[in-house]
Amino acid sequence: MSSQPDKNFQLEQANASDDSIQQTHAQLLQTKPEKKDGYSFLPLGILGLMCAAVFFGSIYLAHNSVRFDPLVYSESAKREKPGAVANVALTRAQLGKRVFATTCIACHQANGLGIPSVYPPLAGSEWALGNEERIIRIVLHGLNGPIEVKGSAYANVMAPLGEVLKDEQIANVISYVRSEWGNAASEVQPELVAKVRAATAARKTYWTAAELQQVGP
């Protein structure tokens, strides 16, 4: 019969078809491109690129980005931004202030009164609301000796300073003093104490009530 036949041609058939596929792979084999060792530099450029995206783009929503703007006192600027709160400006008398609390109140008090017998009081004092120069001279170089202020009389001494205040410092408290606790005489300008400090630059002890009641009235 033709069956053993047919059997040989069949397994001629799977042997070819087995040397093709073989063969093929091999041509795939010698066709794909052979890898290389180490790493691809593409990905870590890419990286690379996207972190400084990442930290040119914060820098630049930092300086664009609308900010709080919390208000805070500044003597001088006059910043015009939108939707900040505008500066407030202090008066001479309000700087002085601070100073005051930080140099005269444990003597004349807050209230400006002093101590009894021991340190005169400011409020309606002739000496603080008289001649601008003559406290100026007080406030520069200090005061020592017997003093009559508003009828009292009072023997202590008042410390200079002029070492520790700057012109307008002293400009600034004088006009607190001079416009607070009922008090209304004019404010006092930092030119006028730089002059006086220019005219006393010499003068190394306290002044004396007498002394200064050569100054003005």
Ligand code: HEC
Given for the second form:
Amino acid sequence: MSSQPDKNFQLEQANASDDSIQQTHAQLLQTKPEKKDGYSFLPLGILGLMCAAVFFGSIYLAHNSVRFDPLVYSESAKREKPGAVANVALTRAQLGKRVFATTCIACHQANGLGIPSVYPPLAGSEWALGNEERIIRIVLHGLNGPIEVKGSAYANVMAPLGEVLKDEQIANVISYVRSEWGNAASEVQPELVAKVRAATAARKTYWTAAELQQVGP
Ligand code: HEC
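Condition change, the form predicted on its own to the form predicted together with the ligand:
Then the entire complex follows, led off by the chain already shown.
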């Protein structure tokens, strides 16, 4: 009795043809779960999250970022730009305020009053408000020696700024000086600065007040 199962098994084995064995193997192979060779959903999820972050980040930036406008940050930017930026155009004096704040303010002060007996005032100064070509010369080549401003005498030196500032910047800062602190003189154009610069190109020393007095009325 005990040998019965073995006998059956042998019979079954004997009955199995090559074809049926191959078929069985094929079935077994197919139903085997696929091998996951280092394949995981976790990095895919992280990648998806990163894509979403970039996507929504871009939308956020597009809606909330401040547009860079050269007119706001550069005093030498062209004012008459056609198109959408035209409405933020600054006047020459407004652009000149930036030049003043970096180049003149240390001596002539934010209130344009200078420092008594050291730095002369620009507010109400006959030199600032008078002949344009005189103040252009002062900024280009500097000023040396005794000068009377608003009835007070100064005997100091102002260094030349012609090498540091471009024609446009000089026109802007002079326009600012001539229209700030109650001053109300005409705007100065860069073309005039260029003209004076060319006409005085040979000048190597600072001006004196006496020399400047001879420049026009
Ligand atoms: C380092 C100090 C200093 C700086 C910077 C300076 N100045 Fe002066 N400025 C003087 C002094 C000092 C005098 C008087 C010189 C003298 O005594 O002969 C003067 C005189 C003047 C005068 C004629 C007198 C008057 O008060 O009106 C003008 C105009 C003037 N400066 C404009 C400017 C402008 C515009 C800038 C900037 C672009 C500038 N200065 C930058 C020191 C300075």
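Whichever C-alpha set is largest while still superposing within 1.5 Å between the two forms counts as the rigid core. In this text, all values refer to a predicted model and were calculated from it rather than measured experimentally. Positions refer to the first chain, counted from 1.
- Residue displacement note: residue 52 has its CA displaced by at least 2 Å between these two forms (rigid core superposed).
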